[in-house]
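Taking the form predicted on its own, here's one chain by itself in structure tokens.
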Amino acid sequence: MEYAYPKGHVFYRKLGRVYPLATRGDGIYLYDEKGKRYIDGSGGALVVNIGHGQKEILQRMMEQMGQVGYVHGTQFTTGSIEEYAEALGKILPEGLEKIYFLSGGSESIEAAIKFARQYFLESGHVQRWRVIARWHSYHGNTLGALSLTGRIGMRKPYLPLLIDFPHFPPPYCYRCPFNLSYPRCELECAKTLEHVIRMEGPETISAVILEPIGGATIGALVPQDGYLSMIREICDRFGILLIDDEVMTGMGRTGRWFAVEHWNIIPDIMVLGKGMSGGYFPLSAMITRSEFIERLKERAGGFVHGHTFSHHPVGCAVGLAVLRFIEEKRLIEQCHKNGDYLLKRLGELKAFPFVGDVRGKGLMAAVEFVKDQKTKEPFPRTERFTERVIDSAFENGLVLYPGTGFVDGVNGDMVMVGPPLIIEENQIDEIIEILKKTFNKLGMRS
């Protein structure tokens, strides 16, 4: 049977694709109905952090379903909710204490921007409601989150529906928007935030949101030392909250529990998702400080927000099982070690004339493609270079995650490599060999 539009009743995400039927997963591998094996080299969308088919996660999920499958968040709590919050609270950055469980990254971003707004509303700063984000960022696809997202192609069809949130440039050293180089640039990309705040009016700004390491819209973009501390200082100076979007980077992906820990930055609000549940159940969270919540309780009685599937007992049971798995298998330490090895091996791909940059941290890496290595000229989008790489790698048994349009809103090609944290060195070697085979197959030999 062929799984593709227009057959059947599924509204597929890609209407021009024929889908293999995935039948099982085992560790870093996926298998289709024909028995073909694929390395899940991107963990789906950098979601699968503990691998597929982990029986202890399934067992804990079944146990919770057998006890209580669902309660409404305004009516009951459960042991799984309380236990997971306690365990997660122990690994959070200092000061982040209260966790609002949700079921997806976009939901948690919406909760964060609404929480920031209500906090200032209850504090008497009724004009503070706008949130500043970065261009070439991704914060979700619901309308509030999409208003923050800086990916031009995703925004364009829905511009009349979006909130007019300001944006500033990312710390994209490979293509510095100021034509400067680090450290002589003195972090102009961070200083630009202050210019935007002053131009927009600091009295109107509630928060600044950013991914500590840029995600799938720009490809594992790691800021230079000093960047995040400067952003933090600017926010503090203007009384603006800092929202840390760790949906992709959190739960060990970069070799620390949370990416901000690499630079000792403590945000006011943190958003988690993806790796919280390892892909086994929809789960995310918005996390903030007790004193902020106390302000809402005093003035309004609570947070004016909610979702049917927030504070889900089964989701929290899965989240706790995944956290324990990461701790018991020491996957954070393993990610740090194997991340260095992955980046080293990916660096070999620069021998191919169309590989411009390799970057990342931990097991969150990206390979950017260029038409010319010297000039960094991107491929025209009409060549669909990323799609060709993705399709060829898939044919060779490797799943990667694509990114396009980050150079100028149209052009720009890259793939992300973000396998499960359980990956071993010999499996990384296998990924590299498939990538080399894929690149050679494209007819552009090193």
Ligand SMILES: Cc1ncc(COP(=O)(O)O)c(C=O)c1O
Second form
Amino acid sequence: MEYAYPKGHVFYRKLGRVYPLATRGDGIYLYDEKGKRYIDGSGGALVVNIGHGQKEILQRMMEQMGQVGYVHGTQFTTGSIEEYAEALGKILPEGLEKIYFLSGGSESIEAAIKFARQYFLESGHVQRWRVIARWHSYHGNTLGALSLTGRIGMRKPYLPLLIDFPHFPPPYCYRCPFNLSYPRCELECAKTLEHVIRMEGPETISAVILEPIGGATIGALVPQDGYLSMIREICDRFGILLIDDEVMTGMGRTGRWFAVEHWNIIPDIMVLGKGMSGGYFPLSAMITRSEFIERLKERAGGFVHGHTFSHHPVGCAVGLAVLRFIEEKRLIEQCHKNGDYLLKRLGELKAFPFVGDVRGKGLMAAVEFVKDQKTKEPFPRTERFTERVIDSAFENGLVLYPGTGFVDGVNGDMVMVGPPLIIEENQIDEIIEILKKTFNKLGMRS
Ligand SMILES: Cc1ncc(COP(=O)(O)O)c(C=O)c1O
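Please give the corresponding structure for the form predicted in complex with the ligand, as opposed to the form predicted on its own shown earlier.
Full assembly next; the chain just shown is listed first.
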């Protein structure tokens, strides 16, 4: 049996691909029905934070399903919801204390956009509803989230449906949008936010949203020191909320519970997803401050938002089990240490003439490809360089996550490496060996 469009009834995400049938997951490995082993080098889309097949998660999920599998979020709460919120509350940055549970990253981004809007509405600032985001960012695929997402190719087909949200350039030092270099640039990329706010009219802006470390659409883009604090200061000066999208970076991925902790920044709203459940259940959250919620309670009685699967008892049981797993196995410390090792070893790939940049933090890393290392000229998109790397690595038993289009909206090639946080040093060595083999096999000699 071949799993590919147009066979069968599944509307596959990739219509031109023959899918292997995954039958088993164990730690950092996945196995298909033919017994072939793959290293899940990207944990899916940087989701599988604690590895596959962890029995204690299954056990806790079954217990919760046996007790109560579903209640509606307007009718009941459960022990799992209360306990998970309590445990998360202990690790969240100071002041972020109320957690609205949802089931996907995009859903929680929508909640954040609406929450910021409702907060200002109830505060008497009725004009404030627009959210400023960054170019080459990723915040999701639903229409509100896509309106924020700065990936040009992804937005284009749906432009007539999108909301008029302004964008500003990312802190992309490898290709500085201002042709400057750090530290002499004095963080022009952060300062430009102020220009955008002034041009758009500060009185119309509710929030600024960013990924503290750029993810799926630009590849583990770590900002320079001082960048996030400057953004925070600009937001404060204009009375604008700061939304921290930690869907990819949150829950330990970068060597801290949350990426903003690397720079001691406290946002007004935080969004989590992916690693919260490690992929075992669709789970996400929009988190904010009590004093903001109080404003909504006084005026409207609450947040006018909700989904059938919000505040899901099983999702919360899984989330709590994953959080405990990370704590007990000290995975954040391990991620910090092994992240340094991964980046060091990925650095060796710069010997290949088409590897332009290697970047990242913790176990969130990316390799950017270029046609010319000196000029940084990207490959023309028609060469489909990223896809060739991804397919060839997959054939060699390594799963990576692709990203394209971030140089100019069309060109730009990179792969993300983001294995489960349980990975050991010798398994990182295996990833590097497969990458080298892949690059050589494609005729991409170093
Ligand atoms: C930073 C970020 N925000 C939001 C999302 C959207 O999450 P989801 O795919 O669960 O809707 C993603 C997904 O990749 C993401 O990386």
